[in-house]
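Okay, so here's just one chain, in structure tokens, the form predicted alone.
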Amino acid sequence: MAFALMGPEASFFRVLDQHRVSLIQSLKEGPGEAPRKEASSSEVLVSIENIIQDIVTSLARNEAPFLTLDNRSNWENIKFEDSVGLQMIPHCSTKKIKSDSAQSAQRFALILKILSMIYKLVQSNTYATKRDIYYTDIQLFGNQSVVDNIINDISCMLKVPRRYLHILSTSKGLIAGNLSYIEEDGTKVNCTCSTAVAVPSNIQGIRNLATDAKFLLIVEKDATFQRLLDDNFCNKLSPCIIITGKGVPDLNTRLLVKKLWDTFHLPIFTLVDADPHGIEIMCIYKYGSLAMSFEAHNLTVPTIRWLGLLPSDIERLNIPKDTLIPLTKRDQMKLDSILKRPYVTCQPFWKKEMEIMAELKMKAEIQALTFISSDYLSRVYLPNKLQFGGWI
């Protein structure tokens, strides 16, 4: 599919495009992508047996059965590549889950529940929503971190990836700009610079993607989106794609990155808060999660970077004081956490931002650039950082 330009002037785009041929560059120089971990329909309902025939083993000898799950909370059981992000190391420390124990009959039961749900949809070759689930039987789940946490708890048991149980997220995400692709039901997507579509449920259905972008931009926040929206941001820098995960994202939103980033390796950048929730959020879709680090592979983009707001923008752009938002307790505590971690050994510059912002002890939002113009963000703050290479 051809994309009308109706942006700046090609000569606008030449320090990316030097920046997209340095990343693909690197990746033919690279160790290249490990193989992820494909799983056949029979191979997982094969799994899932062999699970229960240990159960009906141990009660056959009059035993209490119990399940063996990796412990995914634990930073010992993560190891970090640069090329890939926090991943969990191969024999890691595990917990049981007992079925004769107060503390996790409970959760023994309902692990069970679930699998035999996602025995009946592989079996039939169907699907259904982590909501669906919990609808099923409200009063027994509780509340839907349950169903969501014990989904993943299977996965990472069964060695798959999740979209290998038939069970699919609810998309919260949003997408705009020039892209096109058809989902799996057939529906031909025609992703515009005016309007946002909802992120697909189901990623790994989606087909024929075309692009003519030359960058793709993360947004941290809906409201943040919705205004580059209405200031014409995607047709003034056409061609390009905006999408946001609305906060923390969702699981098909960060598959949906990486499966363009897979595609058309294109640069990949983040507009973030300047405070340690932002910066969380954009090591998410970079790095990865502890929780989800069983499936890095699939999740990360390690080649994206840091565009705004930065903490030494702060002061660059003398945003007044009184924008500014004190860090809480809870900021530093989170701030102090980020700096630990094992991937910022390998940033340094983003390491000098974040030590930019504890020295201040001072967080902005993206809405604070509002002080200088309106439209300052669109028309003045992200043209120039794309154009001149503003990002770490």
Given for the second form:
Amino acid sequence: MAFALMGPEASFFRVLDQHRVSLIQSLKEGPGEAPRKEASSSEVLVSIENIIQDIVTSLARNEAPFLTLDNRSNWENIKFEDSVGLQMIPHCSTKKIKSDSAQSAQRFALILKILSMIYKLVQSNTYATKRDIYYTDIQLFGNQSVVDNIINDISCMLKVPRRYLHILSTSKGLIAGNLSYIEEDGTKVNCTCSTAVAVPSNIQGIRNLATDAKFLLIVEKDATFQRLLDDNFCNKLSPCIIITGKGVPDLNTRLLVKKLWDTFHLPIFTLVDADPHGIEIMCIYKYGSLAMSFEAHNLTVPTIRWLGLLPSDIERLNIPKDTLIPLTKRDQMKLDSILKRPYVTCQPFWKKEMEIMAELKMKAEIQALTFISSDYLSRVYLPNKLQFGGWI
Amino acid sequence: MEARAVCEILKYVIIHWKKEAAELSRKALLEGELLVSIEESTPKHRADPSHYVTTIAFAGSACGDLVPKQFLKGIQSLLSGFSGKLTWPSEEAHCAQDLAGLASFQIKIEVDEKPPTLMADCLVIKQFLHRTSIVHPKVRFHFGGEVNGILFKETFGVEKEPVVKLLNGIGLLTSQHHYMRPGFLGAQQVCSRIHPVLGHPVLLSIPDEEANMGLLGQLTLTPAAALCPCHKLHPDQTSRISAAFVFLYGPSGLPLIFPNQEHPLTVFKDNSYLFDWKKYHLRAAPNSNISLEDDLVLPDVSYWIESHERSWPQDSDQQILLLFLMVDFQGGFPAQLTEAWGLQSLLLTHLNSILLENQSLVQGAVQTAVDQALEQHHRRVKAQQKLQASIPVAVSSILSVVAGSTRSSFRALCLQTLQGPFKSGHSVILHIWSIRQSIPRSSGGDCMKPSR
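Would you mind generating the form predicted together with its partner chain now that we have the form predicted alone?
Every component of the complex follows; first up is the chain already shown.
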């Protein structure tokens, strides 16, 4: 494809290319990807009807009906596989949502309400966002997070990815760089513009993805992303793609990252703050989250590497001490929690970095690099890291 | 009337015990035994007034200092105008059999009464003993005898009954059966105790007029509130408060109002005097339908309660709000027992004015105690409201899927099930039953296929 060739010489990408080769090699040698969960509309409708039928049958037997949900957010129901990340175990513990208990009756009713709405959406082949669902009756639902949780519960209960429920999530991510595609409605998108493009809300519907990118850089924060745009990073290190989820990533940003990996097997790196929150965000992209572990196969990219900011960079680069921030109690608890997670044991270098942070009792934002020089990040730090394989 | 005389003597005995006990410890619960026995001493079945002898015997740790002659003199002075005969057996007389082994004293009262009057008196005395026993849980009250050929025997203050210590040597029996019959509320097992919440004592100001009449000193009112029965074993059970009972106790833990007495406290005719019922979406109406023949402790004031917001499910349990108001004088006992006894009557005479004068204080103290007692009930009501509100949402969602389905087998099965007879009143079933007419009769068809 015809992209502007402004980047460094080909030798710059030698280590990156080698890395990509090894990734592809590992893929061939590995267990192979697990079959993706897909569901037709009629399968979704029948699944919902089966739930309703069970409820009606309970009523006919004069029994209070209930719904059975997997305990999605229970670590005991999670297993870790290096090739997938965090995923739910096959026979996980469940909880009953009873219709005759004052504590759970409301949740029972709301789940049925959203199920009936999904039923109509699928039947009529229309789509709605989670926000749309909430606004149909804000008094009934109370708040957005109630709706979000129930939709995830339904997706897990029906064992169907959310997009097959015809519920879209609002995208908040941005993408820029060497990438073009056509959205489902025919809109052509070219991400090489000087301003970033919003991550589309229908990742499944994207067609004709095209890129020459040598790597994809996931940036934790929007501020850092904008800084890179301002510094013309995508052209200086062209061909490349940068993407941000603006903090904890939304589903569509994760789906797009996954799609780019699946389609192009690009080396993917993360640029996060050297703090527990940044590390956790990176883990979400790489291994998935507890809450969405039931959809791990569709969302995780275990080949992601940590590019920066590494805690070891703080001392190596002589980052000024007064730019560092002491770890709070909450930071400490989060760091301890991450160190206990199952995936850390297969990432000894990550564990070492976290231990350095714990010993320092300090954290650093990416913005601390500006104290070395204002464009240190895009001019020196990232190019050196990428050229010489400074990722773990 | 004999009942009044007997009860006044009993009050005098209790006051004596309290006075003696307070010298050792004001907070300790009274201990002792008291017997009231009524015997007929004329041939049976005479229509004319019969001669009855009521024996009051009592024994307790505080009886050691009692000087019989002084005691009898005091009793005689408080029963002036009493037509019956009051005797005190000699000190060498044998103890009442039931109180053998303890230092005991006896007083005999002889009256001529018609049998129906005596029956009524017995009920009054029994109620007085029962009312007194629930705040003096360590005192055993025996009531028995033979009237009109019928033998009766009852004991109040059974050992090892659960008790809550309130204040200043006053306790409260917490077994639910004193206040409400078991099985009154359906077949479900309930917690057998009440859990009173003790409010803060408030200092009542005595109006000048009352002070001039001899009512001097610092008067306090302490409320205690509880719901009966307790529903902690069944948090999901719907319940509604159907009545409120108010029990008034004066100094020494004695019932302020004589059972079956015409009510001297008009403040309670104002339903909102004690409590802001609207806060809990309730309204109250006085209930004067109280029968002395009931075995339960009868309240001094009773209200019917109903919710003015919504109708309750048919299977709701009923609960009663119990409110105990303890009025007492701060400071020590008067030197003379008769003076202490007289204060009781004086207090009752002027209590209406005092309560009116201190309405906001009393209401504040009662409200706080009742708020705490009703907190769990209120939470349960809210939870039940949520549950009730969720039912139509669930039902309409179910019907929406059934009505919208184009799979004929699914629709047929659901419609058949929903239109069939239901065994009993599960609330969701009833709701479906009531709106089943809204289910459209779809003729079926193929499943809708996606347009793309």
